[in-house]
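Just one chain follows, in the form predicted on its own, and it is written as C-alpha cells.
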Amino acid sequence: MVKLHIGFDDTDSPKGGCTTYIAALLVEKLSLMGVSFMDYPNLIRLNPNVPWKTRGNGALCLRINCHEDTVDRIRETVVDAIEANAELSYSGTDPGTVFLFDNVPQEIKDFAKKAEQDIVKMEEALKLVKRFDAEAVGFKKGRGIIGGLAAIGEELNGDHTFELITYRTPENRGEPRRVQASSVKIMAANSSLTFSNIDPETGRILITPRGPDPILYGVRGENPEVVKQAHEIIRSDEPVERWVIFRTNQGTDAHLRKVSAVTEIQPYNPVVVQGVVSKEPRVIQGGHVIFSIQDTSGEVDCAAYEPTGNLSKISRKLNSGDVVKASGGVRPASSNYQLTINLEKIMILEVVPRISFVNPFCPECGKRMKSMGKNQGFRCEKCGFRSSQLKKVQVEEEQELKRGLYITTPRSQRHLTKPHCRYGREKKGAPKEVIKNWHSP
C-alpha cells in the first residue's frame, strides 16, 4: 500500500462548474477501486483577496491509501475527471492537479500558508513539485497547480470545521434551487453546532449558493455527525445527485495574517493590524463607511461597505483617538483611494472619552442657565441670576461605543471568517478515522 495526496484546483468559471463537485465525482470513483481514504476531502480556501480567482478560491485534496499497481489508474482516473468536467472554455480557467506520495514535506506545508495569506507564484509551486518528485499536469496554463499543492500542504492539523455539500442533477442546473426555507429554520434552531445557516438581519437563507454552479447547499458545522443530521431534517423540493462531507479550514481566519506594522501591509494580503482612528468615519455614496488609523510607521484607510451591516454602524460611532484592531483583506491603492483594508472584522481595544462643554448651572438655584450670547455670560431664566464671569462646563459623555469584537453580518462574511459562535470551540488534528456513510454514492 501507498499513500497518496491528490490536490487539484481552478476547474471552474463565473459562469459554472465546481471542484468540489470534482472531488465529490473522484470519491465515488476512487471509492469503487477499493482505495481507503486517510481523511474527509480537503475543501482549503486559499487567499480570498487574489485578483485572479472565480469565487470561493477553493482547492481539493483528497488523501488516500491505495495499492501501487493501481496508482497509474488513479492518476489516469483524476485527470479524466477534470478533463471532462472543469470548465475548459472558459479562458480564465487552468486547471492543475499535483500527486505527492508519504508524508508532505514542512516546504509544502509552509507553501500552503503562504498561498492562504498571500500571493505565490507557479515558479514556487513547481520547484517544489521538482524537488520533491511530486507529478504535476496542467490544462491551459495550469495554474490550478498552485493551489492543488497548496490543498496537499495544508493538513488542518490546526482550527478547522465540516461541511457537507449536495449536488444537483443535471437538469436542474441553471435553475432557481427549490430548498424549502422552513427547514432551514428548523434546522438551524436544533443544530447549535452548525454555523452561518441564515442571516439575522435579513432573515435570507445562507446555505444555498446563488450562481450557477452545481451545489445545491452547504450545512457548515462543528464536525462531521452534526452536519449530516443537519442535512437529514433539511428538505428540498428537487433530487440531490450525490453529496459528500469535506473538511475544510473555512470558518476559521486562516487567511489573516498579524502584522506589527502599517508599513508591513501589501496589496491583496488579509492582515491584522492595530492602530489608533487618526481620521474620523466619513459615509460616502452606497452607504459605505471610511475612516482611517495609524501607528508610528505610517497610515492606512479602512472600508466597513454597507452590506457589512453591523460593522458598518459600529464603525460610524468611532472618533479620533479610539484604539482598534482591524482585520480585512488589503485593496490596493488607486488614483481615487489610498491603501485600504476591507474590513471583515473590529476589535475596538480602547475607547477615549467623549467630551461635551455645556451650560453652567444656576450658582443661586441650581436650575440650568441661558446664554446671552457670545461672550456675554449666562443668565438664569429661574431666579435672574447673572453673571459674565461662569463658563460652559467640560462633561464626559455616556459611552455609547462599547469594547469587543465586531463582526460582518453573516451575508457578507467570506469563507474563511470566523464567526461570532466559533470563538471557544477551535480544534486541533485531523480525526483518527471517518465516519461511516460519509458521502453518498
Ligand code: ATP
The other form holds:
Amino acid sequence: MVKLHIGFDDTDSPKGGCTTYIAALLVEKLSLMGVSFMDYPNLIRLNPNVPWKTRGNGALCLRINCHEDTVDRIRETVVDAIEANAELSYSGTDPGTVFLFDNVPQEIKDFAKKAEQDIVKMEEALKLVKRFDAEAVGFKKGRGIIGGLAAIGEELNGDHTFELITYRTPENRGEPRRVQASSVKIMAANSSLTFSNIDPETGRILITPRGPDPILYGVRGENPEVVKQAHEIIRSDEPVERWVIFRTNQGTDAHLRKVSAVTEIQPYNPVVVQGVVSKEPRVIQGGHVIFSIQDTSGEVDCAAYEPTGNLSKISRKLNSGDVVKASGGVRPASSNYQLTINLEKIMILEVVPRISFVNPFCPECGKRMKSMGKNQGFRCEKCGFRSSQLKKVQVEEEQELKRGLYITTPRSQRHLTKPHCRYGREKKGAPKEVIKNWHSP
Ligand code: ATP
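The structure above corresponds to the form predicted on its own; please provide the structure of the form predicted in complex with ligand ATP.
Next comes the full complex, this chain leading.
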C-alpha cells in the first residue's frame, strides 16, 4: 500500500464550476476504485487577498491509501476529472494538480503556511515538486499547482473545522436556490456547534452561496457528526445530487499573521498589528470608516467598510490615543489611498478618557451657568451672579467604547475569519479516522 496526497486547484471561473465539486466527484470515483481515505477531503483556504482568486481561494487535497498498481489509474482519473469539469475556456482558469507520496515534508508544510498568509511564486512550488519527487500536472498556465501543493502541505494538524457541502443537479444550476429558510433557522437554533448559518444583523441565510456554482448549501461546524445532523434538518425543494464532508481551515484565522511593526506590513498580506489611533475616524461616501494607527515605525490606514456592520459602527467611536490591534488584509497604496488594512477584526486594548469642556457651576447657588459669549465670562440665570474669571471645566464623559474584540458581521466574514462563537473551541490534531457515511454517493 502507498500513501498518496492529491492536491488540486484553480478549476472554476466566475461563470461556474467549483473545485470542491471536482473533489466530490473524485471521492465517488476513487471510492469505487477501492482506495481508502486517510482523512476527509481537505478544503484549504489560501490567502484571501491574492488578487487573481476567483472567489474564496480554496484549494483541495485528497489523502488516500491505495495499492501501488492502482496509482496510474488514480492519476489518470484525477487528471480526467479536472479536464472534464474545469472551466478551461475561461482565460483566468489555470488548473493544476500535484501528487505526493508518503509523508508531507516540512518544506511543503512551510510553503502551505506561506500560501495562506502571503504571496508565493510558481517557481517555489515547482522547485519543491522536483525536490520531493512529487508530480505536477498543469493545464494552460498551470497556476493551480501552487494551490494544489499548498493544500497538500496544510495537513490541518492545528485548529480546523468541518463543512458538509451539498451539490445541485445540473438542470438547477444557475437558478435561484430553493432551500427552505425556515428549516435553516430551525437547524441554526438546534445546532450550537455549527457556525455562520445566518447573519444576525440582516437575518440573511448564509449557507447558500449566490453564484452560478454547483453548491446548493454548505453547513459549517466543529465536528463531522454535527454538520451531518444539521444537514438532515435542512429542507430543500430541489434535489441534492451529492454531498461530502470536508475538513477545513475555515473559521480558524489561519491567514492572519502577527507583525511586530507597522513598517513590516506588505500589500496583499493579511496581518494583525498593534498601534495607537493617530488619525481619528472619518466617514467617507458609502458609510465606510477610515482611521489611521501608528507605532514607533510608521503609520497605516485602517478601513472598516459599511458591510462590516458592527465593526464600522465601533470604529467610528475611536479617538486619537486609543490602542488597538487591527486584523485584516492589506490593500496596496493607490493614487487616492495609502496602504490600508481592510479590517476584519479589531481588538480595542486601551481607551483614552473622553474629555469635554462644560460651563462651570455658579459659585453662589450651584446652578450650571450660561456663557455670555466668547471670552465674555459666565452668568447665572438663577441668581444673577456674573464672572469674567470663571473658565469652562473639563469633565470625563461616560465611556461609550468598550475594550474587547469586535469582528465583522458574519455576512461579510471571509471563509477564514474565526467567528466569535469559535473562540475557545480551537482543536489540535487530525481525527484518527473518518466517520461512516461521510459522503453520498
Ligand atoms: P477555485 O474554486 O477554482 O479554486 P478560487 O477562488 O479558489 O477558485 P482560484 O481560481 O483557485 O480561486 O484562483 C487562485 C489561484 O491563485 C490558484 O491558481 C492558486 O494556485 C493561486 N494561489 C492561491 N494562493 C496563492 C498565493 N498565496 N500566492 C500565489 N498564488 C496563489
